[in-house]
Every structure is written in structure tokens, then in C-alpha cells.
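Below sits a lone chain in C-alpha cells, taken as the form predicted on its own.
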Amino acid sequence: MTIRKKKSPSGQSVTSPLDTEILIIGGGMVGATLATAFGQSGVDVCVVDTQDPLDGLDAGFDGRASAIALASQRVLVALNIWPALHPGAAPIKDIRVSEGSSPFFLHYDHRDTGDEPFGYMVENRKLRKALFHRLQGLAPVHVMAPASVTALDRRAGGVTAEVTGVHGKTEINARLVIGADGRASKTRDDAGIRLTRWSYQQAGIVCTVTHERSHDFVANEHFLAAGPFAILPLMGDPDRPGHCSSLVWTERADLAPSIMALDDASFQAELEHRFGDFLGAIEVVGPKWSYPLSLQVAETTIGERLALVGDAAHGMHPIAGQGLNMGLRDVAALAEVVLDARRLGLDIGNAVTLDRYQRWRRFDNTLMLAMTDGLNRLFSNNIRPLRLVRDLGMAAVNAMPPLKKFFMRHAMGLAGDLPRLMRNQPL
């Protein structure tokens, strides 16, 4: 898909508008998904992102790392974007649920459901740089970066938009356009759509370090009284893959900051005193960053013309690690609906279609939702007969074999009604 320039009689370049099918508006990791998964299918999409892609592939953009659940990865398997990611994926092999100083926890054990792993941790640098490479090579997707949407008209017929970037203004026209600019979603404001919003008064301390001992890939989750610590394997050096971790670090949003500015050889004693011994001695590589915690969900999914994806839609506490991988099932959903009206010569952005996608996802995300809110709730005291309970909960579950695998099951992804490429079947 090309732009095309044409002499305006001044003499001066116009951009003529450009035609195409889909319109996304946010290049993060959820919309490169799914401008992705249109792309491969022989869809034309354009892609607009007002950050440059080439940033989002420095070391220093984002630290974070994401939990990729068993059903996710085949979404990224079955749009080819896996190969570059696999050899520095680490498997999820085991994970540990544990409270404070407490002798109850909870092990869920990958060979008790099977071969294969709960899901990988990909560091979103690795994953975002895939993602690049993988749209460059598909002929039908066309990114403008930086760039924004200055105006957007969306009615019966179908959708202009005004993007202005760095070679003046362009008009596209689309049938449908999706929101997938995350959590500020500007797509969504403009269209009215209303947010339900709330902050656990928390921040999200994330680093990375290294430890003496191999993790073994098992996932640890270790509540305190702040909240959630979690420890999430990463493969590491090459040479010596296991001896590496990703840390989320929940902590009350009011001390967060002073945490943040201590110095070096203060926040290694703040954090080995929540960390413990059992990695052996441990050392944190690289940069720290703190993020705030919230809730937030939309009114609605949909609007004429429209729909939202990823954290436009939904943004909730990373205490399960579930964020992404919502946002990769309304991906391989909302893909599988407008391909299926698409291939029966239906309108793809009518209202049966949109409608379509919003009961599917509407359940999942609302369960998910509350399942974080809750849970990030009941663990984030320290009130004695809470302890209690948990505690109780947690011996409960890992004596009962049936349940444990049903929760295994919504850890790998498995549970509920999973679109096609969540199956292994192809779009």
C-alpha cells in the first residue's frame, strides 16, 4: 500500500487520500497483533502510532517483561512471529503462590496438565522488535509513525480520517477503524465512551536481576502486606540461562517514590529483604522503573464503525499477568469475526459484526477483571483473620488435584470459549 503525491496548484505536494479496509490506531504490542494477523490474511491495514517504532526497540524504553500464556503464544505462533522470539522465550514451567512468612502455599506443576508449559516471559522490547520485522515483511499492512489521527468522522458508510505526521497531513478512508492506543485511549475519549476507573493506591516497582542459583523456570508469587512480589523467570546469558528474573514489585503508590531514589546499595537491601535467599545472593542489572496501578474498563467495546482492543478496552492490575494476554484474545477475536464477515461479503465494520465481537469478549474480560481485583484485594493486608482465610485457601487447593488443574488450565489460557487461533486452527 503506497501514498500517493499529486501537485496542488500552487504547486506545492498533497498527499491524494489512501483507501484502505482497517484502520488501527496505536503500533503497540496488541496493535501490531492484530494489524498482523489482518496483514497476513491479505487485508489491507494502515497502521497509525504517534510513537516512532524504532524507539520502542531501546533497552531503555521499558523494562517490563510479559507473562505470554500457552493459548497466546499459539496467536503469535500462528502469525509467524514466534520464530523471533522463541530462543530467548524462557518456559513457565512451575509456579509457586506463597505468603509472607506463612508454611501454606500453593504449586501448580506443568506436567500435570501435559508437555508443555503454562506460557513464556518475553521481555516487550524482544516482542516488539519481532513484531516490527514481521509487519515490514507483509505487503498489505502500511504503518505511519509518528504520526496521529487529528480528526476522525465515522458514520454509515464508513470512516476518514486526518493523520498528520512528519510529511504534512494525510485523508485515509477505511471501513473500520480500531482503537488499540492503550490505557489514554484518545479513540476512545472521542467517541464518548465512558470509563470506569479506579487506583489501588499502588505502583509497580520493576527491574531485573541475576541470582546464584537457576530459578529452574518456575514463577514465584509472593504476597506481602504492600502486595504482590513476583519473581518471573527469564532465560539470561545464553551461557548460563536460568540465572535471571524479571521482578514486579507492588508497593503503596505513596512510598514508591522514595524507594525509586535510593541509592544503589539501599534499594539492593530494600529489595533482598523481600527478595530472600532462596536464589542465592542476587544483583539487579540495568535500569528501574515504577509504574502507577489501576482499574479501568469501558462502557462499551463498540461504537459505529468501531471497536477497542487491548488496554483501550480494559486495563487491569498485573497481578496474574493476564493484561496482555486479554488483549491478545480480543486480537485473535476480533480478527476472527471480521474475517469470517469479510469472507461471506458482509459489512466488516456493521453493527453485527461489531456486536458480535462485544458479546464474545464481554464475559471473558469482566471475569478476568474482577478475578485481579479481587484477588490483588484480598491479599494486599495484613489483617490476621484474612491470613487466615488465604492460608486456608491455598492448602485447600493444592491438596484438591481437580481443582488445581482447573486453575492451571485458566493460567495456560485454555478455559472459556478460545477463538480459532487460540485452537490451532488457522483464520
Given for the second form:
Amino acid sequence: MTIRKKKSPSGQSVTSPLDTEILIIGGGMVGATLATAFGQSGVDVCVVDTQDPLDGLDAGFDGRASAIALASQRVLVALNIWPALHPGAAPIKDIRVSEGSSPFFLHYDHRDTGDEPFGYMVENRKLRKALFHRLQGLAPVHVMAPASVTALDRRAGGVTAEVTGVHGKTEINARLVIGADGRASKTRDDAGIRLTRWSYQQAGIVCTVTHERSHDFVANEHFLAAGPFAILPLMGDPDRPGHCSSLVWTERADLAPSIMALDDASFQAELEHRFGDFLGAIEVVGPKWSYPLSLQVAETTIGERLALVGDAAHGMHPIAGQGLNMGLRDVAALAEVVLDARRLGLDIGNAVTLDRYQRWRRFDNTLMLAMTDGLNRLFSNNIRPLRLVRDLGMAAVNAMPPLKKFFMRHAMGLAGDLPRLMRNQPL
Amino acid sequence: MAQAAMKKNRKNASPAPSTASPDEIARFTAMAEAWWDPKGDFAPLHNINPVRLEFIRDHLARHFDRDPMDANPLDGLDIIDIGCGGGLLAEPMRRLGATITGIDAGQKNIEVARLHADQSGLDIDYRHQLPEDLGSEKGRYDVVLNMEVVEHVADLDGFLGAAAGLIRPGGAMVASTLNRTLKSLALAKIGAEYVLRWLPVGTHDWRKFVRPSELAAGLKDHGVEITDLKGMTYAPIERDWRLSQNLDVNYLAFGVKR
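Please supply the corresponding structure for the form predicted in complex with the partner chain (the preceding block corresponds to the form predicted on its own).
Shown next: the complete complex, the earlier chain at its head.
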């Protein structure tokens, strides 16, 4: 790897190459958390993101929030990201699952498995902001944004990338490249990694409501014929915590546009009809969002000196709020195998290391995709025999503590072969 | 930091041999790719490498009072790797901070190792030599690595004497080899060569395998006291090698020079 000056075809001068160990493409919640894990461990990382990180950092409340399972929260604690999130994060103490007008419901109380909550609801913009500030404090991390990777050469000896940003082109030499560029990952597509994908013919409508009574930090998952309707506790106004919730309303894809087009009063009426009155009067606050729901899974998560993490590798139904959590499990596992290899002096991008990551994550991700897919199929209909099965199933789970505990540990993200970061151990 | 060391060393890396013909360079490049392909001919070595490295790193860190989790736990240690092959151990040792010399009886291996170290930007002193050729370096090294070699040598005592002679007093030796048991005949010879095809037939001569007691006695005669022995066991479900207490087949030894 020699240092050379050259001219790009456009005649723009090319700055001298930047040597790093790991190139992360995509600086979203998953990519930035991974960069923190490496940077905190003294590994040189370069993060390239198409969005200017300063854009929208100080924007107001936008209503988008994520469920951070307990295991994921441990990752954020270990990486020193949590302190900035902690005051505004709403603990999920109980989960109630119910269906239509059925008298049966499942009640998961966190005290059944210990003292800790299932997880926390965190606003996405607050997580992004915390990550941005954390990365700025880490000397080994170099963020290039807004910029994009315009050429990528992966070979046995190393990786060379051309990054184009506002200041021109930079050549980057690395040992490993990580695709954290989301559902529409260009890194994945350019690598020729195929994607299995199907649409659920459903849309997820996301908005925020304030309500008269406190949610008491209970998450409600209400199964309606069109799909799950989730009411997730937010902290809300710090002077009056507990009176604000994030909604994920699954609707038939063909109906969603007309619901989104309703005026505020009519939208609120449709919402109240589904939400019920158990928290008193409700009011929609902030913007509404609608996303098409699909399942997609990459045929492999690794390639020559390449690993995919998060939505680039797998996108799932939001029914169990596990998308970001699965991404953070990828982060914890990949950071661990790469650091273990590096501490043995091994080439961090070699196939033995990447194979370990793939074997570790493949089963877990596939299981979660299948579980969320199965749940959605089981619940998103109004077929009478299935309703009976569901009701009896929920009553049975409630009556059988071991089975209930199994589901609860899954919701907390504590099931399976956990990486060190999720076991309160140092990376 | 390893990264800083790599950058610094890139400048000092020895250039590829200039006397070699382009044909030869192409041949060595192909061989280097084969040596370094984790799924290729040397896959078994790649697979056992992490567990061997862990044993070496942890023992050397303890012996020389270093933190094994440091970026450069072997910083400044003068290490010689006997039977270095394509450099699978020497390169990691260099990244962990050691000054490393690699010797091998095969000229081609040395060319391959040099080429790959150059590609990796690592400066490693590779030489086509045998330990008995290094009389002038007696007592020079902090550590001698003697990995997967003793089962291939003709004169075990002569070899152990020459290898042990390279270590300074208070220095260390790490050795690994195959035990001579019925189990190793079944697994390492017949299993690995004929059944699983992990190794080419004829790679090993079971009669040359060395019992831990023979290794210990042989080294003791030359001033090296073995202080730890560990087995290397394959876990088929995890498809991973692990350290274990079972010395029946593959084992590792750590010894200290008086």
C-alpha cells in the first residue's frame, strides 16, 4: 500500500489516502453504535454517512421512537451512551397482550423475572444525538459526512474505498468494511448479495399521543384484524411523566394512504376507535408517519472483508419491536469477534473471523424473523378457528410460568448465546 | 497501538526479492494465496491458529508480566518462530508487538512468507535456515516458538538442543505437537488424512509423534522446564478448537529456560 497523489477523472486533486482499520458505511443508530464499540476499544474506524449528522440534531420532537430491550440497553450502558439517554427513557415495566374484544389477555410483569424492566422506549432523535456526541469524544473514530462511498475494492490483501464528500474525494485503506447502510443497503447490493423479500401488504402508521391518565409504564399490544396495534410508553413531559405514548398502528396497505390523508379530527376519531378509553381522553401530538411493512433477509451477512449489520442484513415486522434490537445484537457480536481476533494479532478482516460472526448471528436472526412473521400471520386476520387458538394459546401461556418466562426473556433480549456486551461484561 | 506499528513498519518492510524472475513471483503469489486461504490447503492451521495464539499470548503475557488485553502485549520481545511456513504465526506475533524472526527448512515457504508480510505491511525477518545453523545467535531470543515441528524432525534430541540453545536464560519456549497414542493414530493420522481429508495423505508419520513425557524429558536435558501442558480439542458442534486438559492428540507446552 503505497501513498500516492493522483488526479481524479474530473481533475479534482485527490487527498492523500487515509489508513484505518475498519470502514463503516452508514452512521445510523446501528453503525454509530458499532463505531463507538470499536473506538472505545482503541480501534481506528472511519464512518461514512450520506446524511449530515448536524442536520436535524436539534429538530423538535418528531414522534419516532424505538424499543430498547434490556439486553440492548446493557450495550448502550457499556459503551457510555446511556447516561445521555437515561433521563428521557421510559422503562417498560409490564407488557399486556390482548385481542379484539376477547376477555383473555396475557400479562407480563417484569417482576416475574427479576427487578429490571423489559426495556426502555427511547426517542430516535435523542439516541442519534447521544451517539453523535459520543463519537466526537472518541479519538480513533473519524466521521465523514455528508459523504458517500463511490468505489469499493475488496480483495484478499485489504479494502480500498473512494469516498466522495463536499471537499472532494478521499481514498481509504482498511482491513474490513461493514455495511450498516440500512434496508436499501448499497453495500449489500454492490457486493451481489441477494435479498429474499416479501411485503406484508400492511403499513405501519406511527404517531404520538398524550393521554389523560398515566400509562404506568405498561406497553399494550392489541391485536386487531388488520394487524397489531401497539401502545408504547414514552416519558413525555418531564413535569408530568407517563402521559405520553408512541403508537404503532398496523393497517392494510391499501387503506393506509386514505387514513394518512384524513384531517386531524377524523384521524383522531379513527384512532380513538382502536385505542379505547382506558387512558382517558387522548390527543395526537406531532407528525404522523407511515411505512410499508416487509420482511427481508440477505442470503449471507459476510463476504470478502465484508460484514453486514442491522437492517442491511435483515428487516423484520415491527410486531415485537425487535428490529433495532437485532441490529444491536449484530453490533455486540461483531465487535466481540473482531476484537478477539485483533487481540490475538490476527487479520481482523479474515474469513475465519467473519465466519464466526455469521455462524453466531444467523440462527438468532432467522429465529426472530420467523417468530415475528409467524406472530403477524397468526394474529392479523379474523378467522374464527384461529381466534380461538389464539385465545386459548394466550390463556395457556399465562397459566404456564416456564413458557411465559421464555417469552419474557425473548422480549428482554436475554435469550440465546449472548455477546459479552449484553452480559454486563467488558468488551 | 498495532495500527501505528503497522504504519511505521510499512516503510521498513523488506522489498520482495529482486533476483526472482516474474514467473517465480507469480508462482509464489499463487502459493501465498494458497497458504493464506482459510478454506484452502492449510485450513487446519488456520482453524487451530486462534487457540494456539491465545495460548502463546496468555503464557507470554504472564511470564513477561504484560497485560494480555493490551494492544501490544508482546511489545519488544525478541521471538523466533521455527518452522514458520507461510507466516501464519509470525504475522500475528508481529502485530502484537514482537520483533520476529521466522525460519523454515523450505525455501519456498520463506519466499511465500516474505511476500505476504510485504503485502500486510509487516516487517519480519524471514530466513531459509535450520535452528542448528544459528550457532551465532545462541541465547539471543526471549522466546522460541516450536509449533507443529517436532513431529517432523529426524533427530529429535539434536533439534530440541539447537532450539533450546537459542533462548536466553529466563526466556521461554512454546511448543505444540501431536501425542503418540492410539487415539492420535485414529484421529490425527487416519481421521485427518484419510477420512476427513483435512490434511494430504502422508503429512504425518505417527511413529514420529512425541509423547508429552518425551518432550518434557528432552527439553529438560537442554535446560527448559515445562510448566504447563494443555490439550487442543475440536468441538464439532461449534466447529471450533478449544484448549482442554486432554493431551491425547494435539497438545501445547509452555516451558522456561533456566
